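First, one chain by itself in structure tokens, the form predicted on its own.
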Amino acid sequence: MAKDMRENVLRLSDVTMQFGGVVAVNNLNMEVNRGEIVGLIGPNGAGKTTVFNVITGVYAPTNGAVALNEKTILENYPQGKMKTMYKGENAGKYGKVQLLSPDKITKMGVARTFQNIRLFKELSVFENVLIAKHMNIKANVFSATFMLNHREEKQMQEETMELLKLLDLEKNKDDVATSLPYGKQRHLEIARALATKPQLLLLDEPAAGMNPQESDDLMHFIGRIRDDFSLSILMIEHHMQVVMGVCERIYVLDYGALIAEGTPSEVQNNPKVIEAYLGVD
């Protein structure tokens, strides 16, 4: 797919995340360009999900900055007790505090899924997606109390049905979410993320627990939603067939540090990556 030349949707600059004396992510620099599918891989405990939690505002970075569409949305530096405990790099490079809550970052166009599926278990497929639509609702307490937002509610319901049609979930609209096959539950979680109308979609191990056929279907599904919804996608995944089959570029973390980046072929043959995954004799 053709994309804008080097137009950043997401950029992490010198991002370090330290918990007490433990550096979970150390001086990470990475970017996702418009229209790309980018992989973030590494052994268990490498810091991948921590990176997602920083991007989405769940964690405030200890140091560094995160930019969305070339605009800084998160920035921090070591302060107070952390100033003396800090073990990362570039301690004096940043001097500004700018933090946003996860809901505000979602409204700016960032959506995510989770390693462990987090659907509303007792609600229907339709209700799961409709709830996410309310992220962008314009009604206030007054208009909702006096039922003045009927037109907006109707529009959200219509958009929800259209989204279910596009993602082949229309026939399951009245099914309880947890009654769906595992692969369909993954599709539903992605549909719920898409309901917030993101520009950047973060997928945390979408192939976890899938059989080979489901994994193959997922690769096609991810490519399709990237094109159909004009998305940029950053994906954590341990399933190497999925990563190599769908990602255009890959970043590799080990013990919180970036050890490699490049095309799937470059990463696959990188000695540091081979050592991180397989060890050395």
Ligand SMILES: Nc1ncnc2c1ncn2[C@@H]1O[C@H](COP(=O)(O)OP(=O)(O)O)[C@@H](O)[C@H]1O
Second form
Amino acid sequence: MAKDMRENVLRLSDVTMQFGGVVAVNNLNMEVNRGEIVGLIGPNGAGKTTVFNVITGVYAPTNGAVALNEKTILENYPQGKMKTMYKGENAGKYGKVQLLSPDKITKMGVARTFQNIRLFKELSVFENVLIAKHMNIKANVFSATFMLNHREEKQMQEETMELLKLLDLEKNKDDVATSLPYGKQRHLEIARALATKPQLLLLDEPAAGMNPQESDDLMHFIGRIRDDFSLSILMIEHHMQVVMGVCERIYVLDYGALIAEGTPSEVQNNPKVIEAYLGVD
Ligand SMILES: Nc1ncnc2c1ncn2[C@@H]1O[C@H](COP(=O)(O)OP(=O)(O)O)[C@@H](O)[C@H]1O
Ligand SMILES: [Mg+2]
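Structure of the form predicted together with this ligand, please, following the form predicted on its own?
The next block holds the full complex; its first chain is the one shown before.
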């Protein structure tokens, strides 16, 4: 299907994220279309995780806009002290402020995993996924745990089991989360993200710390969940084999700015990309 025929799920327009004097993301334009698996790569410190923090509402962008299904969810322009401190581009292009909170953005169908695994360490695999489901409905962990009626509770438990089955974690359901092998902990983190029924899944270095067998499994796993859950996926990853094997398109960031985009083979052979990675490996 031609690229411009595809339905747009996520669009970043001129997104700049400046912390004090540090421009972590510089005038970024990128998009994810429905059903795509898109890679976001670049050397350490390039701004990749910051992009996820902007999309999920953790940081308000300093300038620019983010749209979900063609509807603006975040928009900002340099104001207050930033008016004079701003070092980015396109300062005059955006005049409106709209900033949805992280929980609203989750409810709109965006879920993420973290570069460093974040699980409830002492809880079981089952409980970890169930709590993620609760958190999506209630505002905080206390009301989430105690305020549901029996029917809702039963349904969530069934959905949790269903998810564990689909993600090959059924046999581990009563295991303490941290007792799982590393690769399975990564699966569990993805299961937790899927518990909120996202349409767009953001994965931050899912293969980090995996051995070659685990990262090979992960590649197939990501393709499978995209199909099974009708997801669009944006993924940050350092393992080039995983990125090149699973992504249809790739964006390359260096010092916060986009230096290349294209298919895996286009990006691999791009001199700017090769230069950015020289001396990094
Ligand atoms: N909350 C913050 N305050 C100040 N600087 C930050 C903050 N978050 C990220 N940065 C800076 O932004 C840059 C990009 O970081 P990050 O997005 O984590 O890079 P990557 O994920 O590509 O390794 C780094 O220079 C980092 O120090
Ligand atoms: Mg990072």
